[in-house]
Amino acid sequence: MSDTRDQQPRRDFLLRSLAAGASAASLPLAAATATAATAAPTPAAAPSGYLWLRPDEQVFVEALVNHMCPADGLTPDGVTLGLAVFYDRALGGNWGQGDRLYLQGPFKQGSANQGYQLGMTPAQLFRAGTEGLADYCRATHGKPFDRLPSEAREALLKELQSGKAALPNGVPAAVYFAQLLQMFYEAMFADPIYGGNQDKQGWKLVGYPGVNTANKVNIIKYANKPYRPEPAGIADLS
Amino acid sequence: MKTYKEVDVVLVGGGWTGGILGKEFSEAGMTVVCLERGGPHTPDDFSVPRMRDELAVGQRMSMMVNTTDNTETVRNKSAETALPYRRLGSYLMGTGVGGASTHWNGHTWRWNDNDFQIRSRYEAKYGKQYIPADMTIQDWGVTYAELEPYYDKFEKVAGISAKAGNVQGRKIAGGNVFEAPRRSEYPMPPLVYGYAGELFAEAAGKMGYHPFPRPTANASVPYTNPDGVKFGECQYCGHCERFGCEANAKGGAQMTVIPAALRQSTFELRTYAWVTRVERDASGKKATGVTYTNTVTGEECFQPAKLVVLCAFGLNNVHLMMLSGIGEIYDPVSGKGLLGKNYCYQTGSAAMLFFEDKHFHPYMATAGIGAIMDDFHGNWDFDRAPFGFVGGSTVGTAMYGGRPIQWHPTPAGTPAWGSAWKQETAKWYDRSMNITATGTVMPFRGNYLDLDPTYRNRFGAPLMRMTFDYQDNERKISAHSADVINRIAAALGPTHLSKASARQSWSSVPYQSTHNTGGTIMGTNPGNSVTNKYGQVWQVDNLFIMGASLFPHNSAYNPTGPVAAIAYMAADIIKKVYVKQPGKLIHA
């Protein structure tokens, strides 16, 4: 977690997302390209630094995770929890790049029981899906996801989830969304070493102790009694 | 091609059966080479904290096979085009030394004559017409009495914690009173139930059922097995299934039989050795050894051997037989061919119970924790006729670790994200328990394995094609088990109940079970089976097959008990009879 974020007071997620969207959108295309080509891009909306997500994708993911995990009495917002960084690292890492995914063709759409059949890695699915979503948002709402009010975002995510949203580039919306949602749960609950679940806020939310789990005595001692141990992560025990 | 010196035995695969045979043969002075396609495991591989990384190990499944090396194609019926099982889901095969025994749950059962004599028992009790025409069940050709000493041996080697329910005919309340007689108590007392298990056991007991502690290879106390292997004591850390055990509390081949075999100068373990073919002489009736690829150097190698034993995961044994062209591949239309026949899986159902006023601490767990009952499977007095099925199910709790990426249950109707999702997830994580059933799957004419015409593995060989779906028999079992679960759940009075419902069709997507059985089935003669009861291939008598691909149908129990017992029985007869007089062990 960066100093910038720590010093920044928690702001309403909508304002924050709007600001993030505006800063990236105001960059001229040539300038953005030049930045990306010459140095690691560090847009204002990315206090922790992004390795893989493009600026427009950063804005989208930040809006997405702040919508899925808004700041409330339970946790800070998704960006503060590092969820967007989790997406960045996961998509740019082995899993995102197709590790352990059989990608030989021919590719055919099978039955639901036959599972994932696209010829794309998770990163390619994310990129194409997010491009499709941006076009869909522009066509249906006249503005990108991150500029939509909360109710419109919610409705849009449900259209993706149900597959009702027909993304113009042909990416199956439900498959794309299932990956976004699965990554949201992973970002909330994976070890903080992966970027999300900062300050173990995801674990504290539910009372999961992390890697610190010797329970030979506890399983008897705390049977049906409240017990909330302080969680430990990989970095604490390494 | 590099050709090695001939050995007495070559074992294909370094899991439980490869380890068991490797130890037994090498200790008897036979020269043995064990070829494992994956890598070795050192104690560091399972060390904390990295072994408790749910994302890497549980979710990305770092201990499992890589589908880009080899996978299967899947479909529900012959009329569909099979497509690759691109990403692991429904079943998870392990890799590396120890195989599935590194990441298994450890549930270990003694299957009995209800299974081994299934056709004759059902015909005797319900009549021949009770068995559907396209249900291809058959007696296995082996009996519980033959396997009993070997079950006993395995339970002590693998370190099973449980409570006996039938010692030498004496029924013992609190154990599984429906089990067949055993010569002795388990080597260790059972694990604790956990609070969910206690609730289930109390409710099921009040309803007249017979719950007992799930038998499992998780050491409940410090333990030393007969070979001097020391087991640590289970710490209920909640990282068994999909994970390796850093405490050496979970019995596995990599910590028991394989190190014991490696102490013999006559045993050699070769890792990164991917066997591509069983070779035979010109007659086709004698195996000469196996061809494999050294996946480090890319070199193709030939390991000659007097005896070849396939010890890989069941599906891989079947695949290797098909790629080697040994035997005729099953054709569901004509019913001819035996290779790939009687492929089975498992069914089941599950309910989630939510209690406002209880605390379950789902992470205080082992994969072997919980109470289970056998009233609708091992219990032969359970009358199946009113339900119209062959088989049955076990029912119990299955609280295996509460790792929150995969365990964050909420009552029906809860949003999947947002503040409401957080509130409900925070509330119910610690206040939920499940009740689950594992059901038998009987073989049917339309469920089978063969070779895919289109897709290939990393070596360019055709993938195996799996054609499978639940039939009416399995849907009835699943519905029956759901009803049992829902009645027990209702008796517990949860605040919310997500009811169990019957599985209708097999999906390759969500995890269900890694108990894939059949494809090289055993039986009483070459007309009904690929092998005899010792796993000896009828048409190539110096070729043996181990593992659950031998099973003519699938039980409601986990398969490792009979997998290991059959391996010990085969090792015994090979050492005592076969080596003195190689040839058919059974003339039929």
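All values derive from a computational prediction rather than experimental measurement. Positions refer to the first chain, counted from 1. Think of the rigid core as the biggest set of C-alphas that the two forms share within 1.5 Å after superposition. What changes on going to the form predicted alone:
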Second form
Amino acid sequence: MSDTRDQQPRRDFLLRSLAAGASAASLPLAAATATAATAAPTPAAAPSGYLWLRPDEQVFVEALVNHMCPADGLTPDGVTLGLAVFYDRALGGNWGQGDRLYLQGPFKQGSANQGYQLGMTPAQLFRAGTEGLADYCRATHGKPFDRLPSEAREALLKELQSGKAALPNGVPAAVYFAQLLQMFYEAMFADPIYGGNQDKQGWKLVGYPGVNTANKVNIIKYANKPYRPEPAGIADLS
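Having seen the form predicted in complex with the partner chain, can you show the form predicted alone?
For this one, just the chain is written down, with no partner chains and no other molecules.
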């Protein structure tokens, strides 16, 4: 979603995105739900391949994350970073299936500050929204999202974000886009055990040290000084 010829604006965008994503309250967070367990067993190696996404959804998500995170001098593309795998695991897991989401209704149109108001799990919203977007793309562009040129993809995503795109199946475009974008933030910056942020590239991009950030000794030692250690994740300490 940025010019690959200009790297500093992209880093600044991701820094702002990380701060915005951390404070967002309109949607439940995939990574937050995944880390809610009281006991943390030793992480096992994640199985390769997709577990939940359908083939057409896999193609869409890969095109989406590669558009939002193109390969440049700072990072590989989104697929190489594992962002698409993060979507798959989050949507197929407890968060995506709505295990901690109230779904008894009634479901009414709420104000912007009331947060998520739909009677769908995150996985149901993704699936319905993606089906609606596919129909919308065919009707307006004559081809699926993954075959659109970069400029057309960008324009379409902005239509979703603003709510101007009317998805044929009635899924609210802005709510659907908000979930896609929130998951992108998490895929970029969550611990690598959840599938994304491979090789901790997202953390390295913004200078985040990982679990080391809470080390009291380092907080004192590096007060008001640059602190750029090799990032450490949960698996590194297990």
